[in-house]
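First, one chain by itself in structure tokens, the form predicted alone.
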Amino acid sequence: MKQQATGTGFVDGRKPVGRRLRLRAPAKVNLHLEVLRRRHDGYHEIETVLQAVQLFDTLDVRLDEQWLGHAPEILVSVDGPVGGVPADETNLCWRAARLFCEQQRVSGLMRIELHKEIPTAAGLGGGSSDAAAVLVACDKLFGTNLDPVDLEKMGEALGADVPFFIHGGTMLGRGIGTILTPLPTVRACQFLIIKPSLNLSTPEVYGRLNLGLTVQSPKASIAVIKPILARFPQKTWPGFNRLEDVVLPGQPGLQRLVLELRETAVVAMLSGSGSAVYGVFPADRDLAQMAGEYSESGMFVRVVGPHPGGVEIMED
């Protein structure tokens, strides 16, 4: 005889759900990135200005059944123009779903379909944004109704950029990038994002940083940055990316690309640890010819606006 948990809808530990969410996960660029010191746990203390941009991965997350008493089954598939993304347990989407189930003590059969548009190993935060999208989806599908702060905290275990994508927009990040403070929203500009075929390892880039020089260098003041953001972009923007000191000398092609952008863009720099670079232009500037020239040379090129939020639920 079947046993049913009273009032829960579970029969033999299973409950059909059949819900699906479609979400958009934005990329980010770093408008400023200073490395302050190396911590005892191997991470680095940073001060960064994070900006979400309108370059999106798309995720379809389904909860077919909810289970009691045994581990979840999480199936991931990946498609889209960006190749080389694993669909196994190393995928951040899989890890995010598993972490959510463990911490919230829920389980079930989940299917995650990831359409990749954000390049990997680029400093654009695509994997972290995808993980944040899965956390948001799990919260909705399982009906846990967590506070965004709780989702941010959960995301810290997956990566330093994950908490940012819960809120998105324009944020100051401190600590390892997870202590977030909202900043004036960037609006009247567009970003020309370019990524050559070069892939860079974030841990290797940080590992080569000369922190002795960093400590002695002048640091951009957030007190100065905050009011300037309200009028962004302009040439007086004091932000910079400290990791350029490590990356660009060893990558002359990338260095040349940044210098070229600085000839025409209001602001131009490496994003995160690279290898994507970006230039910021006024919103009314026609960038079609410039973007086309870079695209013809075989590089990934997108012209996108700032994104005022983070992960978005598109279909419920």
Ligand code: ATP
The other form holds:
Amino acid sequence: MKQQATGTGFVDGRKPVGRRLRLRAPAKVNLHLEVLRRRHDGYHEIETVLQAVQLFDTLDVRLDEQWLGHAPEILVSVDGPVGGVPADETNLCWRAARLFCEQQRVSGLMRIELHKEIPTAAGLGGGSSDAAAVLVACDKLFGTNLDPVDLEKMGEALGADVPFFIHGGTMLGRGIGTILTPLPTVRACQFLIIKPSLNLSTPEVYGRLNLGLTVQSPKASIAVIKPILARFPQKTWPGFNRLEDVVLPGQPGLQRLVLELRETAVVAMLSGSGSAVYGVFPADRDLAQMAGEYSESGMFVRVVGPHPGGVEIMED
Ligand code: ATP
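Could you present the same protein in the form predicted together with the named molecule, rather than the form predicted alone shown above?
Below is the whole assembly, all chains and molecules, this chain first.
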């Protein structure tokens, strides 16, 4: 067979690679979420404070072979305690890898093993974080060395929360949540995250907002938020989640859970569009008993700290 060497390691348009990366993708909670208005394209303009937390999916991403001139082959497998996540072309990991290849004009055989720990349809941003992790992995594996800002831009096409997970930590999100400004990282606290079996769809929850009543002007200026966040968590935290107005009245169980948490936590609310709720407690508070009780009633329960970063490449 006639072989054609290109000087780049490609022979007949293909080259073996065999590179592998392990990454962890954090969840997020919203410390504040105001919906300002509905845009003509159906998206909603929001003002939100996003906080990454130490609840992680892990991903094993391999580039076995690289080739030129035809579409990538992307194989996704999913395991872990969270069920019901598709392992096909609808998985955000698959879509992220495909988008990266298209935009950067690279291609090859990729295998993505996703270990799912972040519950889905929870408002914890799990799928978006996985997508961000795949973009970061592709950038390393293909050696494209993109600026994080370019990865963020690419991520916008996959979901409004994807850019946040490239940086993580604590951020103010504006626009549809993709215009990000870093805030002082929240420390010295822990989050009790509870997700009942109820699943809520983000578009459906936003669709229920009566925007005639909820159109708002932006309020959360950085100058105001910074000093308040420096003292977080305190009872006087002014953040709230506007989506509670449309979610909680129809879900008495969830409403009870939020009210119960508010009796003991410094701050408690629905995360994103739910159905996960969280309570914030001082770092030295022993939450084992409370967590155990909620867990016994069949709900997903985790006690986690704030995560100062976003998606991370792990050492082997
Ligand atoms: P958000 O806060 O971004 O709204 P969420 O917790 O509501 O997040 P996800 O966990 O991102 O929702 O999942 C929403 C749906 O997306 C799932 O029900 C699932 O069918 C689909 N999905 C596609 N890819 C993934 C993935 N990698 N992880 C989880 N869900 C995925």
